[in-house]
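This document opens with one chain alone, in structure tokens, the form predicted alone.
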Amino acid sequence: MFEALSSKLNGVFDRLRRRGALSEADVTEALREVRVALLEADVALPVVRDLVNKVRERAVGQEVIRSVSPAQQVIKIVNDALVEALGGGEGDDGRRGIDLNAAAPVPILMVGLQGSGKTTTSGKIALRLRTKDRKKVLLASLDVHRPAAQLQLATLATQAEVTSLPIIAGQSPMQIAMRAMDVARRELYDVVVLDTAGRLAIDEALMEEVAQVKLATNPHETLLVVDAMTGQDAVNTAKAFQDKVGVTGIVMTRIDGDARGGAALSMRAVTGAPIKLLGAGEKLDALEDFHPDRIASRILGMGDIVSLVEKAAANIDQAEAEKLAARMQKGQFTLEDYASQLKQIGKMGSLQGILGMLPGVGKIKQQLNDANLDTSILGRQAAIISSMTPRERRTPEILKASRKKRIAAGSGTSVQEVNKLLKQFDDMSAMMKRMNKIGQKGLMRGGLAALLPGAGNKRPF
């Protein structure tokens, strides 16, 4: 989401870095460049102008000036400055996700304009409460204005293995609310999520409807859902739900695609209530806490390790890994092993998305497009390795002409897609069993260069 204010930041604090000691004009010339790439973003400009302003009173004085590193000092200022900017620093209780410290059953009122993604957000709550918070959880489609609304909810909650209301038709709104805290109550529900409708746009009826159905369910949260992609406009529709009906977070969806980010730097300022969930993607499970200060190390290009462990540590079966690095380090390595580890890289979500986390990734985007990076490979290569026989995973070199023809068939991809994974699996092969030949002391010694092929004919040192 924010690929382009991060690779113009960091053209301005490249040019920073080389420059050694920072006069004052120095760091007003690079503020000059923040503000435009901010606007540019799509930043709401009072929210531009009071960070350029916090930067400029820290950045300007003896501290920058004088000090080792002033270019990593201004970067810190501007980072300190982002975090404020996103929610976070101080007043930050450090509580993320969904607050759910009230007497059950616990309502959740999901608002916010139509097709923001309210329904799959309200579902992907759902899956979040039973599966991370063991919650019992009752979903409630209130939209009886969009057709099938009330069915597409009743399949997420399918989905997500949790209880849909049942549907009666001709109930208003403000009914199938009261039913739905009434079965909650009687069934022992610890949570209640209340999907309401939604408009193209914002209008009194849509206003009145949610005001109505908040007042007789007294939600302890009220979410707003916004699109990130549509910008501005997202904080426009956010400052408007949180005058007329009040919000205590908002969720923002779309996160995944080509938006500038300026939303989320300005919806905090603009609206006063937190971003506490992102949505990246049309799955279920792709639902995050939202985090100030690991965004302003994204937006920086400083990268996000730990979400990226938490990542892996949630979607990574340690057994599995565990069995798979001890055959990797005997040389026992399979297709079945290969086809495991693409498995696990899937579960972490898209090839973009990961490297969107490391740090530094943002200074070789361009060399990263011009690989064609294909997100799509990995399943291709899964779905060839399911069509081989067992045999033909452990001992690859029996795959000739006819059997990788079969395979190719079987898989809907082409021989030379096949060829190409036995020839990546042979690579890989290959390196495990130099690094198990060298040992530990060797590839200290060598670095990675000594798990290049012809290495062993060479001195590692």
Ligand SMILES: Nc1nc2c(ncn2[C@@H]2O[C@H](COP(=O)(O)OP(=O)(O)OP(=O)(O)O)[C@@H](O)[C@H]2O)c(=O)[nH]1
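Throughout, rigid core stands for the largest set of C-alpha atoms superposing within 1.5 Å between the two forms. Positions refer to the first chain, counted from 1. What you see is a predicted model; the values in this text were computed from it and never measured. What changes on going to the form predicted in complex with the named molecule:
Once both forms are fitted on their rigid core, the CA atom of residue 53 lies less than 2 Å apart between these two forms.
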The other form holds:
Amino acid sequence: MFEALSSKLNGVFDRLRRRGALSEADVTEALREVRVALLEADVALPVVRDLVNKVRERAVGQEVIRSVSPAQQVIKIVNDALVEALGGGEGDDGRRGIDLNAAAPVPILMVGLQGSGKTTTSGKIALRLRTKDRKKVLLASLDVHRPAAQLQLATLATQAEVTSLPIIAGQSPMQIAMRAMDVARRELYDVVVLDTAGRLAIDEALMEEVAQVKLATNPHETLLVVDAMTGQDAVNTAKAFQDKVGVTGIVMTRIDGDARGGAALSMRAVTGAPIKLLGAGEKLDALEDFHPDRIASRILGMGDIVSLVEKAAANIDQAEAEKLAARMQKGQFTLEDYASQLKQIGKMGSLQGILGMLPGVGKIKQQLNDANLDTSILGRQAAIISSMTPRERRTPEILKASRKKRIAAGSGTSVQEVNKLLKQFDDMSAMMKRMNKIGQKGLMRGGLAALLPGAGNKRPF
Ligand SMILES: Nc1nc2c(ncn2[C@@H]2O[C@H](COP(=O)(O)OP(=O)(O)OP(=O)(O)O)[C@@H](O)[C@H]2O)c(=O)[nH]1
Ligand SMILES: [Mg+2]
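Cool, the form predicted alone is there; where's the form predicted in complex with the named molecule?
After this comes the whole thing, all chains and molecules, with the earlier chain placed first.
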């Protein structure tokens, strides 16, 4: 969803890079373009103004003009300001999920406009709480306005393998809510998710009804579900719900669509409520944590290494990962291990998808799409390694010209490619030694990122 904004900003920074040294006028001009890009992406005007002013203040204070890499400095400043505007810097690492820190049963109230995704998100949250947090969850639909609404939630409950409150015809939303809490207390549920009917922000009576339910159930979280596709409207909606009902967090749905990134940026600033979760599809497992830093870096086209690592970690065979990590820690990482990491990367799916998350490649993703990069690079590197003898794999130092020639011929590649692979492997080993003390997680992260073209020596994070 953030691609449009991302490529806009990339254009701005490309120009900055080409210029080298920045004059103060350049900074002002860059900020004007950033401002336009943000506005075009539907970021609310006051938020844009704020961000631009902050960046200008900081940039001048840090003497961007005399910096060695002025463009990088501006990117950093814009990025930091974006993260802040997105709600970063709060909580542990700036990310916040659902807060369940209250006496059970913890009520969670779902509110939002018609069709924003409340019922689907209720199901997603139930699934997540049951599986990840091992909570006993009760789903209850207070939607008496749409005939099939309660059945829809019951179906989702079945899919998520949680209980839904038995439907009793003729009850009011308030009665259902009270019954849900009652059942939850008696049957010792940990969490009760109360799904409400969609309403129009301007419908006073319905807004009043949900406000009453809120008063009666005293939810620990009141989550406003907004559709990212509504852009600037999402901000107005959020504001109306915040004023009339009061919300503790926002769930932004349909980020899998081609929505513009701006809504996320304005949400927090306009409502004061943090974005807690993202809906990324119709399926029940399509629920993501909101990471301000990641979204900011995606907006800037600076990549999203953290989600890359997560994606990788989820696909890596755990036992193998642990074995690898142990070897890395002992400094015993060999080309054989490298080959096995290559295989893991193959499992992660298309390389294009992974590349898209790496710094600087977001904008060339388009061109990569038909370049068939995935199989060719990984396949060739694996072929090179399998053309080596076991001894060569263990001690690549013995690889001199003649051996390299043989390997190149054996793998159908060139000596150049063999050299490149060895160089990459060297960089990676060196990095691993440096990261020795950071622990297993850090090691895996470094190992994987170093494997990917272009990420190796420049960003040994
Ligand atoms: N692509 C995509 N579709 C979603 C997402 N969340 C919900 N939907 C779809 O949006 C449609 C409406 O979702 P619901 O969960 O019924 O929305 P609601 O807010 O409960 O609707 P009302 O109760 O009628 O107000 C359904 O077809 C969902 O499958 C999402 O994150 N991505
Ligand atoms: Mg619904």
